[in-house]
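As a starting point, one isolated chain is supplied in structure tokens, in the form predicted alone.
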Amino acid sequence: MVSKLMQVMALVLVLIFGFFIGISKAQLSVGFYTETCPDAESIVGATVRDAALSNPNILAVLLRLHFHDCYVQGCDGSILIDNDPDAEKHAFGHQGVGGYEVIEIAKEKLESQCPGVVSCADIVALAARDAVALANGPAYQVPTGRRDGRVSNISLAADMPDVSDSIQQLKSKFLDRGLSEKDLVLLSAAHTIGTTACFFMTDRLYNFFPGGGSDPSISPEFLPELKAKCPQDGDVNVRLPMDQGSGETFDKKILENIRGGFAVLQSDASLMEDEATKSVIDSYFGPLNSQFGPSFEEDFVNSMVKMGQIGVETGSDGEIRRVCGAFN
């Protein structure tokens, strides 16, 4: 009996122990590159500043990038693998992601000064915390210490939301990765700037249901802007803001935009149709929202953090690619 009981306890103890130890290795932390690397961060800021002056929609890239990234699998650099045609980057979800060449350039500069130390997982997360604050968006400090995957398949990247989804899968896709409505509010308004294209558009201007018609979301006002820019039959390649009057800036104009029916995309749109969502969208206007209310910027900084932390690979799992786009 007393044997049995031992063994029990030496059961529960190696649990413990592992538990612990399992969250030890999950953790990311601010400045982990402080004594290995230290001017980590400030290179690849260097590296989004120089890429935006010739290319501002950049920002919006990279930040699109990071939410790509760590949908599928966790925020472990997999999305950025290249050297194999079944690579994750590759499927139908990704189409549009863009920002890789910014990536590789941060990499190339730091493995010159700090060879083996910084994850392109890590590089991605960096770039797009640049990005929003170059957008003139909040200035937030990033966790770090993820380490890149072993594995991109394209596959994996079967379930990615898409523009077409209704709010309930919407809603699913994201409590998958831990991720809450208010989550999904705030990181769909990163789409406060960047461009999307006619193509992904089609359907809801003109097939939005079976005998064809448009999504009658769409303001009145709106949607002869939207048929002009996006004509039917015409280039699907034709890009427009996601954040009709504010593209460019970082803001919770998108929010307003989604509330008065002139959100672009329709998995945006979508947000005003659940109750969670909305009231989430909500609670960012109102006459005393700016003395009283929930910030949006703080909201979403936290959001973005939350996000950076999927299924996040440290400590001895993974590895550090020496290029980001091959395994090592």
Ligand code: HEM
The other form holds:
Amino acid sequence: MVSKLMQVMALVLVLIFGFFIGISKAQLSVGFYTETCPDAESIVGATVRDAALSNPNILAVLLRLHFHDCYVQGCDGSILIDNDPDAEKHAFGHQGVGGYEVIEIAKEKLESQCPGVVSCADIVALAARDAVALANGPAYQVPTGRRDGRVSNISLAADMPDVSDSIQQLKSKFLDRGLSEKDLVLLSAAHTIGTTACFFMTDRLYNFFPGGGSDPSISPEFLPELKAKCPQDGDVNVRLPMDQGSGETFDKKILENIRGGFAVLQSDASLMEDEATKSVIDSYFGPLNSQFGPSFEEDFVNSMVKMGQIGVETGSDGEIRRVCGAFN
Ligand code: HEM
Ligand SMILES: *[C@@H]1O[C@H](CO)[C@@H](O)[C@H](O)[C@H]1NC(C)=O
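Can you return the structure of this protein in the form predicted together with ligand HEM rather than the form predicted alone?
Let's see the whole complex now, leading with the same chain.
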């Protein structure tokens, strides 16, 4: 009799406990704004499309912005904070990151239509999705419901991945964020669009570690071209596409280039130095890939959605900023 009562009480406790866990662990969901701001996604889409009319490279810039937001402290818009010299965006590892003005324009439109509803972190995630599609990449659904964080601290960005990180460092940095070797390959393939400054090529071309000179993994066919674009002691602000021959279109050419010694960034080239990452790349190029192999586009989308969930704040955590560049 007593034990029966204990069993019932235990069951009730488990139920109550489970209920609270369910509440505190709010999840992102596709169409989060359907009721509260039905045009949210189309407003962001139109803003990105407009921006791309005058500046096609903004697509790559917006895709990169999402990664840099998510990598530091989760996808919480922390990189957008602009009114503090110690804010995260001033970190060395975020050099060259942009697209802030596009996010702010979308935010302004959203505030006039549904004030205080759509987070800046979600705008960044949606803009990256729209950027991929507008660059001829796959269209996909983005779970939303992120809240904006209340911390933006330059020192938290100290461990951003660097072009000269070893493949082991890259793997462990991604693993720290819950991203696998496969995610590392697919997300690096975002370099299928966009450009790099010669600044990031200097060591790879003229001062490669160890031994100096240039990175021996660069194809001898490609090396003279890279050196011509980024001459030693030349202007480090000159930019070149990271996906040789296909820098404006989203496609798996970037992986083909990496495989063949035509990677532009050293970090991309290093994906061939590790058995696990190399075999992920190879998996998209088997003779029967088009019929039976994995789909690069599908796998990319899965990795993007996964990246978009890193450290998100949901429910009543954080805030919905009024402007993206400042805390409320
Ligand atoms: C694996 C670690 C990564 C490293 C070391 C790295 C490094 C870089 C570097 C050095 C640039 C050139 C920046 C400039 O000159 O302005 C760049 C550009 C870019 N990155 Fe990455 N990246 C990494 C991962 C990612 C990921 C995960 C994404 C997105 C999913 C991404 C998206 C981009 C895009 C789209 C650009 C082009 C930006 C533009 O055209 O202005 N990167 N990256
Ligand atoms: C930023 O982070 C560092 C390291 O965690 C900490 O020492 C510092 O107090 C933080 N700064 C602010 C303004 O929160």
